[in-house]
Amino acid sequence: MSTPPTAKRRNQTLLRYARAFRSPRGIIGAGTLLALVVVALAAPLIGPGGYDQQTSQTLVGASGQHLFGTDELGRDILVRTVYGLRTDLSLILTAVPVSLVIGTLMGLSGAVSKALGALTQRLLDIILGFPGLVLGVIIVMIIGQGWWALFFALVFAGLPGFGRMARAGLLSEQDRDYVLAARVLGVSTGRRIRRHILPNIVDPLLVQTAIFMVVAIFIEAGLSIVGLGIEPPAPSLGAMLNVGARYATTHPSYVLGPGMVLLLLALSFTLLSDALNEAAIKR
C-alpha cells in the first residue's frame, strides 16, 4: 500500500530536520541548549537556599566554595546565574512560540480577506518601526517592570518578522495550480492553508524562530542592563550583568560567569538556526 502524499511529505520533513540535528552544528547547538536546560531545571538542587540567600562574605572572588564568587550582598553568583538562566529560558521558550503563532496568523489573514491582510500588514509595519529595545521600554512604561513586561516586549518584537514571512509565503503559494484547483473544488480556506500553504512555509518560519530566540536573548539583556528587566531581587542574566558592571574591574567573575552563560545560550540557538537553515536549503 502506497503512502498518502500528505503523510509522505510529513515524513520527508521529519527526516530533513533529523538530519539537521545530526549535523555538527545541530549536535553542538542542541547539546549545549540541552545542558543549559538541565542546569536551569536543577537550580533548586544547586542553590537549595534560593537565589536571595545572603551571607556575610560580600564581594568574595571565585573560590572552591563560590565558583563565581559572591555579590555585594554576599549571595552566591553561581546560584543566581543558574536562576537567571532559568528566568531567561522561561521567557524565550514561551514568548517566542507565542509570537510565532500570532505573527503567522496575522500573516495568513490575507487568505481570509484581502482587506484584513492589508490591515494586519500596516499594523506590523507600525510595530516594525520601533526597535526591539524601544518597544520594550514603551511596554514597561505601560504595564510596569517585571517578567510579564519582558514577555509582551518579546512577543510584540517578533510579530513583524513572523508575520511578513508568513505573508510572503501566502502570496507565493496562493496562485499555484494546486491551490487554485483546491479553491475551485470548494476546499475551505482553513483546509487550503493547512494542507497547501503552511507545509511550504514551515521551513523559513522555523529558521526565523531560532534566529529570533537569539534576538530575544539580547533584547532581555538590553532591557535588564538599563534597569527595565526583572524586578530585584529576582535574577536574570541581563540584570546580573547590569549590577556586575559596577564591579567588573575589581571582581571580574561577577560579570564573566553570567556573561559566559548568556553567550552559550545565544551560541546554542545560533548553531541550531544555522543547522535548520542548511537543512531547508537542501530540501
The other form holds:
Amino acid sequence: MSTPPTAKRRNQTLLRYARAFRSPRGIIGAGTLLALVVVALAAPLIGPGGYDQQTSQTLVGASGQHLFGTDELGRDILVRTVYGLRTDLSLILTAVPVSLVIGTLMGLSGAVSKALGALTQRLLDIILGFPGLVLGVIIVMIIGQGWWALFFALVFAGLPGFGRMARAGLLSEQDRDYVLAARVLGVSTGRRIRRHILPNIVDPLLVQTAIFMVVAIFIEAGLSIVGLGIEPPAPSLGAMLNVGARYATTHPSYVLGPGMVLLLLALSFTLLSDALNEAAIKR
Amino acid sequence: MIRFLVRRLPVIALVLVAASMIAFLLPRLMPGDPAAAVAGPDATPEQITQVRHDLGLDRPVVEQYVVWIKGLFTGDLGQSLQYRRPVAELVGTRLESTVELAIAALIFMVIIGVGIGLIAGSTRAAWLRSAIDSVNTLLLAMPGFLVGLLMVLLFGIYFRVLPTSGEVPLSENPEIGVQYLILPALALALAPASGIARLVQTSMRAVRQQDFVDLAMAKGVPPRRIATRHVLRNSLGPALVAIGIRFGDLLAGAVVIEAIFARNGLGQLAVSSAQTADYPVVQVLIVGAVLIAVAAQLLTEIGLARLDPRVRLE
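Can you return the structure of this protein in the form predicted together with its partner chain rather than the form predicted alone?
Whole complex next, starting from this chain.
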C-alpha cells in the first residue's frame, strides 16, 4: 500500500535534481566532470605503456609528440596527468561518500538517545580541533604513506561538516508537531528518521558533499605536495605538482599541465555545488 | 564574559586532552618498536632493553603519559630521533620562519579582505562591483598552493623582482627578509582574503538596509563616514569569525606554501619527521598545532562576544 506514494515521491526528488542540471552552471559543471571521468577511464588508450614508461628524452618541453613535455625520467607528463587524475577521482569518489554516510549517521545518532548524540558531538569537536594536514600526518605515521592513508585522512576531515549538518537537521525537525505525533503513534526511530528527518536534510547534505569534494581534492594535493601522498612511481595530481615545483622555472608545463586538470576538477564540483544549491533554494 | 568563557572551557579542555592522548599514543600505534627505533639499526637486544628502560617504556602506560605531560609543561620535550637534538631546540630554530609567514599572511588577509570588501560594499559603480565579484570567485576556487605555484612561474621566469625560493630571517636582515616573505605570504592570504571580502560585502549590504543608516544619512553624516563608522563596524562580525576560523587553515596551508617556496619552517619539520618516523618531534607539533587552532577559535568567539552582546547572552 505504501509503495506507490514512495515511488512517486522518489520520482519527484529525481526530477528536482534533474532540474539542477538544466542551469548553465549545472550543465558546465556536470559536463566538465563527465569529460574528466571519461578521460580518466580512457587512460590506458592515451598511454598504452602505462604511467611509468621511461624514455631517454628527459625534461623535454611541450611538443606535438608530448603535449605537456616529459618529466625527469623521460615519462610523458600528459599520460601521467591522466593516470594521476584517475588516482584523484578514485580517492574522492570513494572517500567522500563514505565520509558522508558515517558523518550523517553520527549526526543522527542523537535520535537514538540524547547521551549518544552528545558523545558523538564531542567526538566531532575533537576531530574539528585537528587541522586537516595534522590529521594526515598522524594517519601517515600509523598506517604509512599511500592511497589508504589519503583515503582515511579525507574520511576523517569530512566527518565534522556532515555530522553537524545532519544534527542541525535533526534538532530542527525532531520537535516539530508532525514528528512528535509520529512518535506518539509509536513509529519506530529508524522509520521516523527515514520518513521525516532524512528527506529534510538531503538537500543541504548534497550541497555539502559537492563542496567537500573540492576540499578533498585540495587536501589530497596539499598532502602530496609536501610529500606525504601517494608513493612514486604511481602518479596523483598533487604528487606531480610536488616534483613539478622543483622544475617549475625551467619546465612550466610540468606544473601547468597537472595544475590545470586539478583546477578543472575542483571547478566542476564548485559549479555543481552552486547548481544544487540553487535547485534546493528554488524548491 | 567570564561566564561565557567558563561555558566554553569543557569543550576546549576535552579537545586538548584528546590531542595530547592521541599524540602520546602515536608511537604505540605506529608499526615497529619505538625503543628499537631509538637504539638504532645496529643495536643488540640488550641495548634495546636498556633504551626501553631509559625511556621509561617498560613502565605502566598511564604513568608514562603523566611523565610525558609533565615534560610538556616543564619544557622537556624529549629528543629527536632523526637529528639527535632536543625537540625544543629544533622547534625553536624553525619557529621564527613559520611565525613570520603566518603573521605576514594574516596582515595581508585582513587588509586585502576588509579593504576589497569595503570597496565592493560601498561602491555604486556596477562595473567595479562585478569586476571584484569575478576576481573573488576565481580566487576562492584557487587553493593557496596553486596561487603559489603560479607565482613561482611568473616571478621566477618573467618578473624577477622578488625571490621565489628560500628565506632570510627578519631578525637577521629585515629589508631582504621582507622580500622573501611577500610572495609566500600573499599566496597564503589571497584565497581566504577573497572569502572575507565577500563576507564583508554581503553583510555591509544587509546593514545598509537598517534604520540607523537612514537616520545617519538624514542627520547629514558624510557618506564616507557612514561607510566606515556606521556600516563597516556593524558588518565586521561575520568577517571576524571567518578570520579566526581561517587562521587555522592558514597555518595548515603554511606547511604546503613552505614546501613550494623552499622555506625551512615548522611545516617542513613536521613532514620530514613524519617521513622518518621521528615521533618525539611529531608529538610536540601535534599538540602545538591543536593548541593554536583551539586558541584561534576561542579568540574568535571572544571577539565576537565583544562586538555583539547577544552572543554572550545566548
